[in-house]
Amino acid sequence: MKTTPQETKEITILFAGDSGDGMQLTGNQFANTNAFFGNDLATFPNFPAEIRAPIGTVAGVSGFQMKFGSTEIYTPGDQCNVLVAMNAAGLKSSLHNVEPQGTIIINTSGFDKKNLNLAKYNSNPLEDGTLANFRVQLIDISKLTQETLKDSDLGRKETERSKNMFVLGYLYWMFNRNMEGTERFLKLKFGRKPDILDANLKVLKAGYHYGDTTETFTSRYEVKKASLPKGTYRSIMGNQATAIGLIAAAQKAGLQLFYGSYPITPASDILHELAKHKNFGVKTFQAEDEIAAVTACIGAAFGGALATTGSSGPGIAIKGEALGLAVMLEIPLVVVNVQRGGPSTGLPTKTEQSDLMQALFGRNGEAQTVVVAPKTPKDAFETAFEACRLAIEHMVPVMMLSDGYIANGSEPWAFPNSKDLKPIVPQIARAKDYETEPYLPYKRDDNLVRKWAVPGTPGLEHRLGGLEKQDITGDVSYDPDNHQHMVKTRAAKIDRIALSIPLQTIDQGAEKGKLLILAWGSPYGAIKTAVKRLLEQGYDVSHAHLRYLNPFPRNLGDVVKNFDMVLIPEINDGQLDILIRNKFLIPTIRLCKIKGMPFTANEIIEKVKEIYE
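Structure for this chain only, please, in the form predicted alone.
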């Protein structure tokens, strides 16, 4: 049946099934194809919190949501237009997220009695009217996959694993996309396993031809290319962008990059990505624990390398004492905290912004660090680069607060040329500068920054350590006045960093007005989408987003006092809100979400309208 594609500006699609159904691979391939086509997009992978969650249960559902379109996309969407449910649990966990009259593609093999019981359905939703308000496409994907591969030498279990390719092929037909990118991917992935490669290619094409030849379904969509700024684009995930930002900073500073870490969800992919880039002189070290990881980095920083480490909240807690040592030594160290739901093990695969207070105050003694935060996956590159610049040029530990949503999400990124990146100038002590005077480890410049003496440099022998040091000389000191002086000096050094960071700007809306939405980190996309809609509806609302959380931009007080009200949305219980109230003595309005899920644009819009009412 010949069909006429329905043109639409944007589509949100959600894949939901068991972890073994390949939803993440399917989603990423579909995202890459649309990015290559020229759409703007945003993705949200959503993993089970348990490593081996029970198959067929709601707890074991792996989801992948993405929004793509011909306009600028800032979030992976609120409600989805299309849901792909591979089994009963996938449908149950995701049905609330489908818009009325949305399309649901169902693998009917996943709705047998066993799957219905595992998902705790009392009746079959395909038969009891549950889906009456949706456009349902029933496809026995498992059976069609088995028929496609009936002549294959693969066993039933291996054959079953290919069913996600049937879904992908069908979606390529549904959205008028070609399969070349996925075919190249499969040949690269399974080039040494010809039987598996052949099976996946056959099933992929079978899914496409099923859509092209069946007369059962006639819904097709046409999503044209987006008008994006000129540049060379690639799809980037937040952890990848972080890794590349660290490499770029090391190259700009002329330093060797050292990354020491202990594997932890959702930060491990930074280590995996950096390990691929030995051609840039990157040294990666998978330590036996968090303490070994961070202390190895302290040694690398003392030795003259750009030392970086990464973890999530539980690992950052274990690193706490060593981070205090790095503060005392005043060495450049970048710490990436990819936040997740807590406390303790908490929700290891879910997102949260709950480590802001930990980043600021989570060490014994007065041990301040600089704190920065990216707002999107691609912004993780610039934020990581900036974290390195601040650490190197100001001789101070810097913590970068990413989160699971940013780390695993992806979007198109127009990557910069090396010549367009800021220079980074290490504060290296040179032997020739100390021919007539001794090197003093805590002698400072106008920004209170000490010089970095690399071990082995003639004449620059010195002593550092965890005991309090006398100012200038670095000798061990128990003098109470000196201790207070050093604590105040380390704090003042961070305060002066405000002079070398940009002033705070308004992202959307007027410079003055009724309501300012002030936020940090991953709520950026939802807020930007919400404010755009609110401005179109005539609301007096503006949006400012913070990258620098310690120190704050020096004009932030003036910015917030230009508005009658300040709304602060956070994926925690109000941590930035506490800081803003304390610092600027203004009343604020909280919007807190602690569900392991990012904000939706509608949640922001509803809160603004509630404030107005």
The other form holds:
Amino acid sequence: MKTTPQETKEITILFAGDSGDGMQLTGNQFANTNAFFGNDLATFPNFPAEIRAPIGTVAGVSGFQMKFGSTEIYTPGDQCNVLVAMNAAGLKSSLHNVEPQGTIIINTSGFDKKNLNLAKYNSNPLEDGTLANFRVQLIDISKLTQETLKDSDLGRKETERSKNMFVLGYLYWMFNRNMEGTERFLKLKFGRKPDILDANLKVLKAGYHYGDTTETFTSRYEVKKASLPKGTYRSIMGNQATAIGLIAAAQKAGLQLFYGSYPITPASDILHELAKHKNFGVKTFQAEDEIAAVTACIGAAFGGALATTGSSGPGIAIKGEALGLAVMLEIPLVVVNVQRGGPSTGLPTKTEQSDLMQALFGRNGEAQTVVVAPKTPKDAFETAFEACRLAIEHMVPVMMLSDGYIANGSEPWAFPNSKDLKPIVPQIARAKDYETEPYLPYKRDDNLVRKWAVPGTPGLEHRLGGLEKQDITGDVSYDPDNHQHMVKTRAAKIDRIALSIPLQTIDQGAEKGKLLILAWGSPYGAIKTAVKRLLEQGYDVSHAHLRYLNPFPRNLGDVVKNFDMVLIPEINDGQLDILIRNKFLIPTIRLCKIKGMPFTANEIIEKVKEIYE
Amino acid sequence: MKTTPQETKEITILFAGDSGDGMQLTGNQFANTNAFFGNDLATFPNFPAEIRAPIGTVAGVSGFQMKFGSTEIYTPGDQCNVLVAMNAAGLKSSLHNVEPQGTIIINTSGFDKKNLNLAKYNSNPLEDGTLANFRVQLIDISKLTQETLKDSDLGRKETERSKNMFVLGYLYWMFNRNMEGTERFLKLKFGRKPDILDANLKVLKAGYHYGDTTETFTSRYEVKKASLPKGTYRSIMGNQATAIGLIAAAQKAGLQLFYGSYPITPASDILHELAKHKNFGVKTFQAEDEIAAVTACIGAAFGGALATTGSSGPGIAIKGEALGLAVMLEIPLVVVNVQRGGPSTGLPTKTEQSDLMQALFGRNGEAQTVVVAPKTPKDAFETAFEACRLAIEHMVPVMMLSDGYIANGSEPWAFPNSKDLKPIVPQIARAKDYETEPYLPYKRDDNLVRKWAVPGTPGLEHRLGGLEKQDITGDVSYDPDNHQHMVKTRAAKIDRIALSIPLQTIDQGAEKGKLLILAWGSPYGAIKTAVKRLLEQGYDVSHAHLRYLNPFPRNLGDVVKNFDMVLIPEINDGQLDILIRNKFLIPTIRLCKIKGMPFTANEIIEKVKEIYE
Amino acid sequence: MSESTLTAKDFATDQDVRWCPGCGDYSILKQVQSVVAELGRKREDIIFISGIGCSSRFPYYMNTYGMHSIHGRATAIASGLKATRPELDVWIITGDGDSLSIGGNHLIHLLRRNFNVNILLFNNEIYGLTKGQYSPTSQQGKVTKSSPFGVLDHAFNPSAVALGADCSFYARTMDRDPRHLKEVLKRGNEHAGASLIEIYQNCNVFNDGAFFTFTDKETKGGSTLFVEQGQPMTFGENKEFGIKLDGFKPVVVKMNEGHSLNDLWIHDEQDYMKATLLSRMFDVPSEGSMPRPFGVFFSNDRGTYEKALEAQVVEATEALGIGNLDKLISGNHTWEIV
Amino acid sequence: MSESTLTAKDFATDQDVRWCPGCGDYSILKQVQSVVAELGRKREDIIFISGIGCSSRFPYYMNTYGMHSIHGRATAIASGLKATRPELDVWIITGDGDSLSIGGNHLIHLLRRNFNVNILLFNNEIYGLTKGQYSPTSQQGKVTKSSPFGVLDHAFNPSAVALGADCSFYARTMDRDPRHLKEVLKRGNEHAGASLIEIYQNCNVFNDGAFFTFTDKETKGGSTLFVEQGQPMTFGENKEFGIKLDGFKPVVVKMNEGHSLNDLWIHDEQDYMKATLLSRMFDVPSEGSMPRPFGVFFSNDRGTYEKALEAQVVEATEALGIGNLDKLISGNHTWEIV
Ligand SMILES: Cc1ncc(C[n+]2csc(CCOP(=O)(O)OP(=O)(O)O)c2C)c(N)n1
Ligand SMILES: Cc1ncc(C[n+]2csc(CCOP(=O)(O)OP(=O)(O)O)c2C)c(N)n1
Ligand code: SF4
Ligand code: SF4
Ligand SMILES: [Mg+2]
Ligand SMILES: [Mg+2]
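Given the form predicted alone above, I would also like to look at the protein as it appears in the form predicted together with another copy of the chain.
Below is the entire complex, every chain and molecule, led by the chain shown above.
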């Protein structure tokens, strides 16, 4: 070891290469290893829109950004300390994101004439001074990989494929990490292809040793363990957390889980994950479209299952009519919307928060549903669980608004023990409770919740439908007064949920003060980081983050009125903003970013400073 | 003539009978005759939800209410001066609506034991004092009809069917009206069935003469001509006015009219009406569902037609995704939503205004459309025309929010001359304009409007789509900054429409004052009537009625801020209310009626008085 | 209440039946009530699901579990129900508009997946509930409210659509032949898989007499062909006609002209091609045209979706063990922070 | 630019083609560009409309008018376009998910209405764009991202679905036989009515080799049957096999065993029943199974929707006179207030 590691609290690293270069796998391995080591971290994969976008072009770049550190980490970072650029396009698309004097590791064989052309570089950035302000490490990774494997029987294409392992090995050296986890992973993945396994392991080690033995460079980092709360951790992605949350809720409620869905980016992984868990009695149903998916759920819910469906904006749009039916039927139903850039097909692989108003109003008539949103990948577990709990216990459709950033991002999770999860008590009507009185489908309890009589229960036969129903009996009713009563009752039922959900708390900062940052969903991490820094710098700023968007926590009015100003950052054109202004009649300050990308902490900080100027 | 007609300014009359009793036809004939005579009037048909609801029951009652007078009339009236009850159920369903001392004309043969049972009367209201406070006229209409036709060859069923003509004739006598119009109508309708024609004419006259010759009653009315503005008038229903408005717009724009639709109550009549006018080159397309209807429109619009579609709430709900595409494509498209009671199937034959939020937000992503609403049946003509104008000239989808009350209501209309209609100038790109510069699909003019290049135009070939587009070129773009720019540009394009639409005016009352009633859509008439009376009584109250719901007229903020209080009456749970509070941060007073029924003027008056108490 | 004592009356509800007097729906309701009473299933295990349309009010009149849902989606709703509750007896009630216009896609997908449900398609060749627009089964040229100059659309042939979607059971019957209707309903119910039963239903308000040629005493004999498994194809008031196959072409013959029953086409419900041939006997009735076939065209056992799904759950459980929630939550790769 | 001088290159756009290297879509693009160049239509009169999917990016690469719309709706969009602009040459590009899953209903309704359009159904038996879930044409049992334990759904047979919906033209071809592909595209374009052309397309990323049995040199001969109008059905590398009809059953015979061409089944595109029989030759390829047919199965002229619509407009205009706007606005019944 020729270099002295430089101690650092946080590192933001970005892997940028071609879609075929294995950047996502490399990034995930590096993340897992760091997590296992004891760092806190957050990741942000950023795919191209195409399956295989044209090789070598900027459009074809697949990126994986992560931040890890010995402190608590809330975002995958703003500016990068380290960039790994596998080819010219990777450099081009990411350079603006690297801090001055940042480290750039370059695979020189990705900068030949063809690559430069494809990336639309007029001159070679490795030579023309473009990188003058960075610490550049030029490595001919392809060549080194080929040489490592020169005795192998594999063809050139296959050996070339393992070059990402060289990078990974090299990074493990650079950050002084143990390779065991990745070795174990490779053994699992390539167990049945020993020659490929062997090649990958060799190249991984070669990368590590390359760092160890060459003398060409000097920057090496030491990122100590984070002092995270004690506990057992795993790494979790948002869609995975959502899927597991749904299963957990079904298990706690003692119900069969049904997931009816039609594939759509970025929601499909929930379907993929759930489909694997048939041994939990989970039934997944890939329907012919989103309307069939949600209506199949309505059938399953009528039959007594925990019925759930997931999609993204365009698919949610066509579920609207059926959601109205679910509102009318007063059955439990959970709809996950993993939001992406809109309108229309929009930016299918990019993140956005622009379906909040659709969640609230995307149906005919007065048809309220509950709306909740997770704030981070791991929080998707708890939010999905809570969505199910509310749906089941209050006999209402619940919409969960995740987004592409949460769905594909990952972070360490001190996961709970199943016995510590809240109980969920379905409102099932049993035959024995109706031996003396008739079952009246729309008779309600104090929470205005009706009882769920499931087919197969003798004596509780009844008919539901989408025509307005008479309260209590559930018969079709055209009575004018009953209609108004029912519209109000359905709304009141949702309002009453506010009585049992937690009060809104302040995440950071004082309870009263000058400026409140009020937000929902995935901007959480950026705001958290920003507010932490701002507080350190002495700014009077607080942060409240909403999980419940309908109904709002009952103290939200008090919370916002404790501040002179309210700043609402959203990845949309100001949708929560509409709700807050309408509800509390207070002026607000919008911070809207509609670029398919999450906020950076700096953007929040700048805005706050601008407000204080 | 044994009785002296009593002069009256306004009469509200309600026909209530079985669905098979021909109440709608009777009502319409009576309305037309009064209109022709020179009264102003407004009508309100009120159907049962079933095709043929069970005979004799309250659910099966078909009602037709109208108000006519020598003054200006804005609503079909609150309390009735005259009720025609063809059977017990008709009486039961309507009696609460008759003013004390009001006249009730009763067909006694509709009060036999069976009828009383079906109407769930325990004792006979004709005998038990129920009607003590009314002026009751008992006529055995069925028997008199049978007797009139005793020499006819028609069967009993057919003669029975003409009993509504007896009522009509009797009313003509009572209100001293000429029967010619109805005679002409009957001749047209039954021209090919001389025996039926003959029977109807005979019974009509018998009814008239019955009034003339019997001496059993005393109340007869004289309602003089209204001093309406000079001009030529016709009677018009809302759906008909909408259809004609669409055709007029197509003609003025020089475009082919395409109407793609799927039947749904209460919108279907627009389809029926348009289908009749193929000789205007109108092409109607009954699609397999609402999604096909609206997407067929997108195809037609791409092809250069004025593409229009109509539906009601549930059908609009599933059009959301496609509307997002239209927003992205920036093509003209008009969507008529004839609103009905929701949520879900709700109250399909009843009126409601509860789809305003759906119109604004029922799509994924930031996807604004223009939203306009007519206020009366005849206003549907102008609003439909204006919807088309905005769509065509600004290359945007426009949603027109009509409702069941407007759709089926009718009123006299001093219709315009076609040459006085606004010109409509399509933004068509011509080949000759692009001989030196290329056609760039998303290049915009000062209004941010792009040019419409229609297939068949040489040299202007281009590709559109639902993925985010680069401004100017229209190429697919994943560029973050472009996305934000485009979201903002699409919104700004709609905002700029505010620059060219009329300023918001005050309909009645002062420009400044204590209380503004701000409303939209069909409550117009009730508010108009109410405010007129309130002003007469010295109240400080004004009325502003919105045609443009997105964008709002640019002076709306000034208008509302000229008043201490703003009252917003809506046939929903407060949707315009949300928009106004959000936009202007002013407290508002809601008046929500969600009963499937229009407001009465009294309800508005009472609310205002309550506010002033 | 023991199931063996149930009668048709036990399946009536307290709701007023709200179809037009004379509507064909009444007769169908009656037969269905009578059939379900005979099936020996418990009332609580029976569910009727409908979309929207006149016919779709049906569930309100059946004293079982039921849902009157939204337009076109009953098939999809039933799929979700059946996937989770395979043991239930699920009936779908739908109209020609509900199932073939807005709901066409869900119908064909249900058929290919082969959920074990009974689909009663009330075909009246019109939109009843919305007061008389043409439907996908309305005849070309027909004048309706939405086609004042005549329908332009070529009508769907429901039997052909069903066979094209690999349905496993298709039968045709009519409201005015209660005996046949009941028989066919029973057959559909017995079939383990999706049974599509098309019922010609008279809408006496908006499309009166659409099927009178097939239902009226005078014309019925010569214009209808009642097929029965293993039986030769004969028709006519006195079975005086028969149908022979000339290659792929059915030919009408007179029985008294030297043709014997043995020469005739023998009905085989298992034969997809012959079922297709039946589905193509779809002329608009006229002199010398083929009769319209009624009865079970096709019946084929090929495994239901819900059984396969159950089996997969069992298999997965055998392979992976019963799901352990804590293991699922923790995943395979955890670490301790101490 | 005069149409006669157009070449395939004139139909290429400046957009980078963004399919995976090796994707079957490239070959189809090439053939389509070459076919449209030969049609003699003006570029401005040609429109490509697609839904969403890998295949649906197609219009971006055709220098004509075009629309990349939303998932499943290209058929409905094309219907509206064609209804208003019958003179245009409209091509629909769709995938097996786009046309048979979410878009199934619009497809069958377009087919029955018979708009004169060309539908190119890129069947790769997978969802490409969303990265590898099963589609309605995926084989039962197939392991995909959304079916880790194997697909449960019985697959659609697109040719049968189309015939069941009364399509007027159906043909099957493949990405890897450019000559045949081009020939079939031309035939489809010539047909006046809805032409459904199913193209077996290899998705080398998510479903590589799904059709190799039919496209690979070694296996192609024995597993494919190229049908041609009026020709006997023969196949095999050296046409050593033939197909005879035994009643309704096709039987494979060896030509050298005394069977003559005259005994074989002669292909007749006008015969619906025989087309149905071809559609049913749909075994999963294995020893002794029937070959998979390619070529035009069925072609039938029966009048297009848009022509009938135009005719109705003309008729109405003749009957009622050219619409007069003022008369329409005033209606038949007016009165004066003076
Ligand atoms: C989404 C939606 N679109 C349209 C309608 C209106 N609608 C209700 S029933 C119906 C068609 C009824 O025809 P059919 O299915 O044949 O049933 P029938 O009334 O003839 O029994 C239509 C168009 C609706 N309720 N929902
Ligand atoms: C409403 C909606 N639902 C789902 C999607 C996601 N989606 C896009 S393409 C596709 C399927 C693609 O498969 P296929 O049609 O076979 O085309 P391929 O990519 O295989 O060419 C899906 C599910 C979408 N874009 N819109
Ligand atoms: S409209 Fe027709 S189908 Fe509907 S209830 Fe009346 S007769 Fe029956
Ligand atoms: S994913 Fe498959 S279908 Fe899509 S472009 Fe790649 S190879 Fe072609
Ligand atoms: Mg029908
Ligand atoms: Mg595909």
